[in-house]
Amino acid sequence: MVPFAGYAMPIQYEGIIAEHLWTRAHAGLFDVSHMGQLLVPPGEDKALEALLPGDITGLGKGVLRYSLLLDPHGGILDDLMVTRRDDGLYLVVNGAVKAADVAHLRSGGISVDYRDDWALLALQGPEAVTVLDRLVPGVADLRFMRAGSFAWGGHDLWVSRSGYTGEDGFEISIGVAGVEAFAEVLLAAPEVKPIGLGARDSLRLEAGLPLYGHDLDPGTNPIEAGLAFAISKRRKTEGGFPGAEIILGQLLGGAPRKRIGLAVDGKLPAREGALVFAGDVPVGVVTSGGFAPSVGAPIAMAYVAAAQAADGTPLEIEVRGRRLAATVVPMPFKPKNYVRAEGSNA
């Protein structure tokens, strides 16, 4: 266990390379109650609007959408995800910048309740879905993205079908005092283990995705990250979100730089603030890094120059003092397993 944003925080419980294989096969719990679940009530929408890039007025009910938070120059300050829900806009943002995501958001005009009474659960992995559906019926059929109101045992449940390990899964808001029973009846499940951090940050490695504090900061913008898919068609057209005439100048004319995926030879990993080389010059950094155990090899998330971000350029990263030959990759490192639309995964 290990202090994070406040709350003591679970690093791996029968080691990291089985948590992470039993969550590729089955399905895997994480405890994610340190993430800061946000309610803006109703009629708020421009003014939210005004902070982050996506469409947020077009959002339709119970479909969840993934924003940015950024800063007058395009940087990123968070990334979040928006629901439409009939009490507003419920947020869920990142647990170590959420007390400035909220102090920001209300400088920004908009009102905002903490709910801290709130704990969120994670359950991810191809059988989470049976799990789940066996405990509250009708969560089946929510597609990926999509969300809706449940209940269980007389406690109120707010589930998505989302997740940030690249497999089909679920997250499940669920007030504090019905948490630990609801966590202990899922964990009673055959097909259920729990989950630690070690094992989250390897899940989304594989997935590509981008951690915040790592892979994601303020002097990060969408364009460089890759996130450009997160800047709605009309926000592209209109835009009016902080940072936008540097954004949309680098998504018509390219960035300098590129968030990229690296294959590394070996087996040694490459770790979190490794120079990436083109022969002898720096052209970059790796910011996450590890063994990948779906993939059997080493593996890293790096943003190096836009010259040598093409996939197939052969690379090399420093670590302890030797160069390791490293080749830039697509992400994801593994293939994603979302259930988008009826019966097909994607």
Given for the second form:
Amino acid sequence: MVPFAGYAMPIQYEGIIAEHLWTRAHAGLFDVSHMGQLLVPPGEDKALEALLPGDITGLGKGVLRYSLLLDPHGGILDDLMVTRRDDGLYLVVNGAVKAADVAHLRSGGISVDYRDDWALLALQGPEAVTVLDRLVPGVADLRFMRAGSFAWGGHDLWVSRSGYTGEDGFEISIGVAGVEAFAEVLLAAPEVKPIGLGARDSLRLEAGLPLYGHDLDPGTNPIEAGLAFAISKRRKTEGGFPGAEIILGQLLGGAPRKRIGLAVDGKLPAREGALVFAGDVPVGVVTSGGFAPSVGAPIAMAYVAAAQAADGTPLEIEVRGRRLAATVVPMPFKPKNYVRAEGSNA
Amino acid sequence: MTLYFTQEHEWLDVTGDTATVGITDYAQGQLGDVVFVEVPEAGRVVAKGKEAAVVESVKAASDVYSPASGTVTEANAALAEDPALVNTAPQGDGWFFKMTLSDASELDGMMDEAAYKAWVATL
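For comparison with the form predicted alone, produce the structure of the form predicted together with its partner chain.
All chains and molecules follow, beginning with the one already shown.
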């Protein structure tokens, strides 16, 4: 157990590699209750759009949208999920910055109900749908980035088909009174094992998903982070979000640096903070890195100068005075296995 | 041969003035899955309590300090190919390096296996 965002969190149960591979093959249960669950009442879509670059007014019921809270320079204050529900907009934000997010939203004139009486579980992996639909019939009909209201054992559930592993799976919001019993029932399924923070990190890294506070922070903007997809079409035309001038300028003209994936030669992992070189010239820094269990080799995310960001570019990473050969590769490092709606690009 | 253990969770298997060095089962359990081991090359002079090796687990990089002073005579080449030997056989095929001891008195005060196990049980 380690302290994280004010919570005692398990790094691992039986071992990070075993838990990682189990999630890719079966189903892993993650307690992600440290994440902030917020409700914004109906009628505040426009106020929210003033703080992030997503199309919120056009967000359909039961649809999730990945978005970014931005500062006036276009720097990323947090990344989050926004879903339209009957009772308003449901936001899931990162645990480490949730208090700051709530204050930021409120200072933008938004009424935020911080629901710390709700727990959040993630059930991820190819067998997650079998397990969850057995307990909560109907969830199998949800497609990727869709959500709905369900019930189990007298407890209300808000179930989203989404996650942070690159696998099919669900995120389940449930009141704290019911979460322990629900988690026990999930863990009793032969397909399910509990998964710690360690494998959560290695799974998301392989999936090419950035981690706030490491790959994203106020010093990075959506374009250099490779998150231009989070800027909805209408907002690209209309602007009106913090840092729009800078962001839309870089959207057209390109960012001076980019978040890229690196395949690292050999077995020595390159970790956060390691410098990236093109010959003798430092061109960037690793923001996440480690051994990738499903790839069987070390991988990394880094920000590098745009000139060095093309797939196939040979670079070097400095680790303890030695240079590791690395190659820029497309992300995800491991293909995603989402169950998408036909014709959907959500 | 005599087995010695340190509070830094290393073991030494000593015969005369030579020793084989590795980390204990408790240590590998704390580190988790080992994916890379950087061991000192033959000929390197190591000092008791100073960095001698680095173990990379999935979680993090950890320094391993030399439990005694002396000169490395052999690094375990098998760890390059199969670093997980540290997890599966920490006190066997997962040894780190062999060395000649320059000061046998450094062994005084180290624990035997029974004392080490009793101490680990209190952690």
